[in-house]
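Next up: a single chain in structure tokens, the form predicted on its own.
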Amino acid sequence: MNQAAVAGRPLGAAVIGTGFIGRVHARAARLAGATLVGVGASSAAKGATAAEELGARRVYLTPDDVASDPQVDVVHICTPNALHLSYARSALAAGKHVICEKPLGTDLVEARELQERARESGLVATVPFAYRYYPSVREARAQVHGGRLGRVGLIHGSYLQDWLAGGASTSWHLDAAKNGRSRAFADIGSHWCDLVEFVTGDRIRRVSAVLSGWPDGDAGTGLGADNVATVLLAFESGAVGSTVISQVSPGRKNRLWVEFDGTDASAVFDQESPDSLWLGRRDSVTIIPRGESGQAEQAAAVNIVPPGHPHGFSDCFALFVEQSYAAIRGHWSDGLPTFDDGARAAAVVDAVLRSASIGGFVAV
């Protein structure tokens, strides 16, 4: 599907998977001007219900169904992880652009296959690391790259949720055959690591991890699916860091928090208070509100609502999809996360799993 083929008309989008995140994709696709051609579901009945609710024209039940539809330009893959490979492989082979939820596959081998297929196809293939689209994240990136923190030597934080606390969930994430070997770290730890590397431009070089299935599995053994991960990090620049990842922390709905400590200043981004960036020096603390005069150009570029009106997750996701569609039309933007970034995240997850299995640091 070349750029000329979609010039002057709305893109035709298919959304495969109609749970929470599939509906987020469908909304963002519409906001970006696409026509929702069809949806994919695990059964015809579920698909028919979702199609009616979302206003889609048809239902897909297999990868070939959507790949063979000439009205589809871009496929959004929002299925359980084990289906990412087959849907993305078929879509790319059919010349369709792809937006695939992370992780790209259930392991690094699958992720690298899709990375290579995307490169060979020349098609747009992106992964929704949507936290990149908070203006405060872009401001932190500008602060780091502009040298205003000095040399960053310590990077630390956490990503905490509670949806697995109490053991009440029946999500497919609990089924390793559908999810893959890593649960919490692959699901949300990958977001934290991507955000850190995006802000600093510094790569995680080595990790030392302890995984835990607590409270419904062995604690601290590194065996089985992880509800909790604690990871020490060593970066290419010589910086060090740590993160705590949990989906069993009661009261924490979606707390992604990261601090960048430099020789001159520190910066903190807190996803639960995303409309400001905290900057600390030995003699002062400054809060930079979103939209303030003098903000970095890259922050202003993703600042889509006036100050005083919260810029939230849905806004970030809409920006990500809008910029993915712009890339399909030949207009690439800074920071758009591609299958290269998805494969990079899979490499970090793989290193975390290897480290937890053998103990001690391993290379990414």
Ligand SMILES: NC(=O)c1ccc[n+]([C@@H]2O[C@H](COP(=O)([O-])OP(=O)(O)OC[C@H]3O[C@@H](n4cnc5c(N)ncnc54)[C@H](O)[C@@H]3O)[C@@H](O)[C@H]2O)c1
Second form
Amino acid sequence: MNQAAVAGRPLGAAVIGTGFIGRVHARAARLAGATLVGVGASSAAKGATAAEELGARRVYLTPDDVASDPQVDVVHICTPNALHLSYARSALAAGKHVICEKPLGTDLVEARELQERARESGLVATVPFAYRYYPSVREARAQVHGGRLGRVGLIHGSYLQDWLAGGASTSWHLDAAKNGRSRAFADIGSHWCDLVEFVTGDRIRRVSAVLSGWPDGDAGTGLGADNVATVLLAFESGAVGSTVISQVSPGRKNRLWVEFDGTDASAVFDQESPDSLWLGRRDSVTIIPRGESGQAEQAAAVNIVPPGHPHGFSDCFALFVEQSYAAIRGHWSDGLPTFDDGARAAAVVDAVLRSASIGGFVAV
Ligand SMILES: NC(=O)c1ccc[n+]([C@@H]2O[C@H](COP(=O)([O-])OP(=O)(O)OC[C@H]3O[C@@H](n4cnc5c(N)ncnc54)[C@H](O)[C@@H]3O)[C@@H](O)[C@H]2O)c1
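The structure above corresponds to the form predicted on its own; please provide the structure of the form predicted together with this ligand.
And the full complex, kicking off with our chain again.
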């Protein structure tokens, strides 16, 4: 599907999997001007209900169903992780552009296969590392790249949720066949690492991880699925860092927090308070509100609501989908996360699992 084929008409979108994030994709697709042609579901009955709720005309039950629909230009894959490979592979083979949820596959082998297929196809293939679309994240990136923090030598933080606390969940995430081997780290640690590499342009070179299934599993043994991951990080630049990833921290809903400490200043981004960036110096602390005059050009480029109106998760998603669609029309934008970034995240997850099983540092 080349740019000429979609010029001057709305894109036809299919959303496969219409749970939490599939509905976010469906709304973002509409906002970006696409026609929601159909939805993919695990049964005809579920598909019919979702299609009616979301205003789609068709229901797909297999990867071939959607790949063979001539009205579909772009396939959004929002299913449990184990289905990402088959849906993305078929869609790319049929010449459809793909937006595939993270993690790109259940392991590094699957992610690399999709990265390779996307490259060979020349199609647009993106992964929603949507936190990149907070203006405060872009402001942090501009501060780092503009040298205003000095030399960044320490990067640390955490990503904490509590939806697995209490042990009552029946989610597919608990089934390794549907989820993959890593649970919390692949699910949300991948976001934290992507954000850190995106902001700094630095790369995680080595990791040393301890995983825990606490409070249900084999605490501290590194066996079983991780509800918790603690990871030491060594970056290519020589910077060091650490992160704590948990889905069992009561009261924490979506606390992605990261601090970049430089020789001159430190910057902090907090996803639960995303409308400002904290900037610390030896003699002053400054809060940079989103949308302030003098904000970095790259922050202004993703600032879509005036200050005073919070810029939230849905805004990030809307921007990500809009810019994925712009790429389909031939207009690539700075920071659009692709299958290369999805495979990169899978490589970090893979290193974390290897490190936890042998104990000690391993290369990514
Ligand atoms: N980028 C982000 O910020 C973000 C946020 C949440 C989830 N995700 C990712 O999105 C994906 C889905 O997560 P979720 O939280 O929406 O899960 P979910 O359980 O809410 O939704 C999954 C949906 O897939 C459907 N499904 C199951 N089997 C299917 C099949 N064979 N064919 C089609 N549909 C099928 C389920 O019925 C359900 O509607 C996961 O890969 C997850 O990691 C990404």
